[in-house]
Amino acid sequence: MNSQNPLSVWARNIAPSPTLAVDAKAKALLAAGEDVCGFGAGEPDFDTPEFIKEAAVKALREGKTKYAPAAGLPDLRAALVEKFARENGIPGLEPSQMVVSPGGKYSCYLAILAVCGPGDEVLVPAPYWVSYPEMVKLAGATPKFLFAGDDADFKITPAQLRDAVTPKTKLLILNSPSNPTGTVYTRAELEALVAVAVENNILLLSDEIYEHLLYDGAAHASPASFGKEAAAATITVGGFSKSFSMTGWRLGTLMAPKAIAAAVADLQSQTTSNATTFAQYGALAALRDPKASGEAIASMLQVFDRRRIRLHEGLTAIKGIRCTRARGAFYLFPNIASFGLSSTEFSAKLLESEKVAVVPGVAFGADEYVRLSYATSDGVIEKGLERMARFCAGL
């Protein structure tokens, strides 16, 4: 062993999650008595709905604390089949196409690991969720970025996609609704992109973790519902964290063609074994009671929508900031280029002088922006806007 450098090439090349780092720093300042306005966390500030918690408690009391099948509880996988037919318009699926994992993040990683390796290129539209490039690199593949700024509503075009394809292209990652931008592709826009992918024999990873968090009449569309060719090329990732405020439960879902799903389940069997057994019973309750789930999501959405509108109004009222009004998820991604600072400098100075924590856009492949989450209280939003306005006026 080289005592000077004991780490593997994977460990040396991985970057820590900047979103978690910002959240941790804000929490540390709060713990130290500082009055911090934190906009960093991608986490609903609501409790998990009571009926979901009670289902997990019941499972615990009944001794459902042992190993589960690697791909997930059979009942939960069957309920996912029903969910995809009912909500996503994808009939004819089988439980063998479903995998339940410890979090949507791990579902994404397993999907990439199952189909990508050294020599492969993965197309990643930017701005992107911070973990996609790192996951691609951990699989030994190479991320290749396609940028679309706020002038394009943060959406790549079929022409961009076609121009980026090479013989090495293996996978395209799409995330709608998007983290960090909140943009939502229309069905027609997604169909055009999927057509290019199918035409070039490219697989698609569709990250739909924010599928229920939609505003201004936006509608969600799942690429796997676009026909047999699209379904055969698509890996759909989702989960319970965002829609049901279950971030700490660590429950993600993956739906894919049988061969890919089986490979994902095998990878999981050799890494985490399975998602936490009693937590899966909570997820099962969420799927088996669409009425209660729908009411819980609608209640949360009403609050998010109010905060979204207020934060957007406040940001666009600040001279020098340009901000697209997001139609999904719970983020805004304002353009701060006019101030002549990098996103890292802007965020660091804002935290130091005004105790407002935002995430630098460079972490998402877009250095002219910062990300703010409105999954926080109305009080934090009001105070944070006041402080940001004062900060920007002094630049």
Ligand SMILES: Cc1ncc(COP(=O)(O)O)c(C=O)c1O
Second form
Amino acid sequence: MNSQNPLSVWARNIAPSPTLAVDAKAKALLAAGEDVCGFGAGEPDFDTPEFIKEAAVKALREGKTKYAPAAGLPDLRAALVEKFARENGIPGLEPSQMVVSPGGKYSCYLAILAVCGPGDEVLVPAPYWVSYPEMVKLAGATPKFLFAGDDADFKITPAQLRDAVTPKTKLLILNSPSNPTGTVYTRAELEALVAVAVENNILLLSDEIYEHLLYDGAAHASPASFGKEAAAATITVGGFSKSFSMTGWRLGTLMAPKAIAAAVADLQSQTTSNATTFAQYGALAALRDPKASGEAIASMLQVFDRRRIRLHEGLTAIKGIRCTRARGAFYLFPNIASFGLSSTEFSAKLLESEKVAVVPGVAFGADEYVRLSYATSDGVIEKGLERMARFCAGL
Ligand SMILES: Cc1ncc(COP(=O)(O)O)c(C=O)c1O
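In place of the form predicted on its own, the structure of the form predicted together with this ligand is requested.
Below is the entire complex, every chain and molecule, led by the chain shown above.
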């Protein structure tokens, strides 16, 4: 053993989550009595709907406190089959294609681990969710980035994808609606990308965790619904964190062709056994009551939409900031390049001088931007905008 460094190659190479770090710093300042406006949060600021909580409490009281099957409760896997038919236009799936995991994050990780290894390349459109590159590296594979800025509505093109493919390309990761940009690919745009992936024998990881968070008439499309070939190439990740304000429950989903789902379930069985048993009963209640779920999501969306419009309006009124009015998730991703600062410098100065916490775009592979989450109160949005305007005017 190298006595100087006990850490493995995996531990030495992994970067901690910068989004969690910004959120933690803002919370620490708040706890210390500072008047911080935090735009770092990656979670809805609502409580979990009561009927979902009740179902989990009931399960606890009934003694559902033991291990569950590694891939998830049979009833929940069956309910997921119905969910995909009802909401995503994918009929005829089987429970054996479903895996319930402790979080969409873990679903993504196991999906990558199940199909990628050393020597493989994974195409990651940038700006990307912070965890994808690190997960790819943990699988021993190599991330390759395809950049699409605000001038392209943060969307890669089929030509860009075709150019990036090499004989080593194994997987493409798509995330629509997107974290950090909030962009939403149309069905036609996704179909064109999926066609290139299928032509080139590349698998697709479609991270659809924000599928319900849509505005301005945007519609969600699932690549696995684009026909047999697309379905055979696609691993679909989802979860309950964002749609149902269940971030702390740690519940994610994965749907894939049978062989991949089985491999994911095996990986899960050896690394975490199963997602928390009584929590799965809460998720089951959410899926079994589409009416109550739909109402809960709609009321959350109404609030998010109002904040999105206000934050966008306020940001674009600041001289030097350019910002697309994203139609999904709960983030805006303004371009701050005109100020001549790196995103890290911009964010650090903003936090220091005005106590406004935003996430530097460099964390998402886009140094000309910062990410603001509007999963925060109207009051914080107003105060934060005022402070940002003052800060930018002084640059
Ligand atoms: C794009 C994306 N995928 C997956 C996740 C994972 O969410 P969770 O593990 O809470 O289900 C997140 C959470 O921030 C995300 O932004």
